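Next comes just one chain, in structure tokens: the form predicted on its own.
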Amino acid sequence: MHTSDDLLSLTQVTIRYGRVEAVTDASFSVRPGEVVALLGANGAGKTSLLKSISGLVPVAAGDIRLRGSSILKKRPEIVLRSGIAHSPEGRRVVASLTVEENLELTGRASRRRATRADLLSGFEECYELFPRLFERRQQGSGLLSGGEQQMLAIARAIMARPEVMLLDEPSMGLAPIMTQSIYAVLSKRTGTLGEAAIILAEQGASLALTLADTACLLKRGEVVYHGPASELTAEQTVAAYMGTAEERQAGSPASP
């Protein structure tokens, strides 16, 4: 249930593509400064709620709301502005760009990024929380790593000092040291990472709830958990993932 608190709610929200259902009747929120864990196995519609709360994909039934006003069929500039950062699964920075001007075009494009001091300011944090682009910070991004473009994706969001961070997937395809490495500024929550809200959409459960306030389990499309992060049992995500016994007993082969 929704409350006076909630800083972003989704509300019974629905998503299709053509024909196929991706996301049915999904209703969460997100309190102020809360991390949300957003589970669920490859295709369980993850990145679909991501895309709808940004403005990337339609929503063919419920609403979204942030600071309690609708913003379904706004343009995902204007998602932006109102204070929701995203950064999408597989990284795409912008390739032709530095690591410098991918920052600065995040901060000239949000609500809060005018001045030149404001981003000379939003540089240092990201910098300081990411010393590997101050390194590379005149160097095309195309050229970086996959671990550091994973790093500047996020540093983008953080440029736009949002009240809402999604973050999708920032662990796929990534060394395991790498991996550690962006989960620990991750879990340092200062600053703009301590201040906004995060959804944090990851396929492996193990790794998002070391951050996680709360968790969100989807299965096909639904939400099948919504609760206190630490009360998710092994047991509910092992369904979630890989079905019931009854399920997986149904749909294993017949025994000669």
Ligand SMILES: Nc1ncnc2c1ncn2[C@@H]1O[C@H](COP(=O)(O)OP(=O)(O)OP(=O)(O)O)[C@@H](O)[C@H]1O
Given for the second form:
Amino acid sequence: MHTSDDLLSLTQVTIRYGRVEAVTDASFSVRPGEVVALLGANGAGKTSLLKSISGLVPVAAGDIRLRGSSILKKRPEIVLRSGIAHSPEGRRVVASLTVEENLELTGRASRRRATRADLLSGFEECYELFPRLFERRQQGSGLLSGGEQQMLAIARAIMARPEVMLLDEPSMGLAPIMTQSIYAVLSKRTGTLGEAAIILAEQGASLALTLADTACLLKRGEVVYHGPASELTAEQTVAAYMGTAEERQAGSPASP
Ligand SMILES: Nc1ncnc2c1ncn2[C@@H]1O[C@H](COP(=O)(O)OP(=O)(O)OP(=O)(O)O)[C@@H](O)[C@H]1O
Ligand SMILES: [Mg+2]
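Condition change, the form predicted on its own to the form predicted in complex with this ligand:
Starting with the chain above, the whole complex follows.
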């Protein structure tokens, strides 16, 4: 159910790939400026849910509303223009373009008419958060390190000045020190990062929970917890990732 406090709401969302049901009846909502940690083991459905919000995978049943209006069946570029920016799993920067061209691409795609001033103030915000991107701004993005590509993927989402940012596993495949530096930036919560609501999908629960107001825990495509991040217990997380004690005894773990 969408209530008037909600910026974004998912109501009983089901996602299928052929006969595989990846997400079943998932409901949760996001208020303006809130950080939601979307947690779950490998294959729990985090990426599928983020893709359904940004229009990259179809929803088999249920509804997704932004400011009360359904965004189901909207094309990804329309969802971006309506205020939802997606930093995808695996970064997906355009390797053949420079850092700044990647930023410009999203800056333009997210507005009907992007002025030079819009783009320049976007670049400035991104470079202030990620000085490394300023140093590399004329370099081909394919030559960046994994951590730098992740910075670029987040910066691209910032260029859209969105109301909702979808960040899919920003820590994936990165050395701990690089993950720390990216999380240090995310935790600043100034400018766009302060104003936008963020849905932060991570397998690593403890990391995402350091930033989150709210947690949404998935187990095999079902939401098993949605509530204050501070009230999510280690027991609930372990049960979602590894199965309950009874399930483990019965030899059917939720995931390896
Ligand atoms: N394109 C696809 N075709 C078929 N099945 C898919 C496809 N994408 C995902 N799945 C399946 O849907 C389920 C959920 O996958 P999803 O990628 O959403 O999980 P995830 O929580 O993001 O996992 P991870 O932490 O590994 O990124 C899995 O069982 C996965 O195998
Ligand atoms: Mg994923």
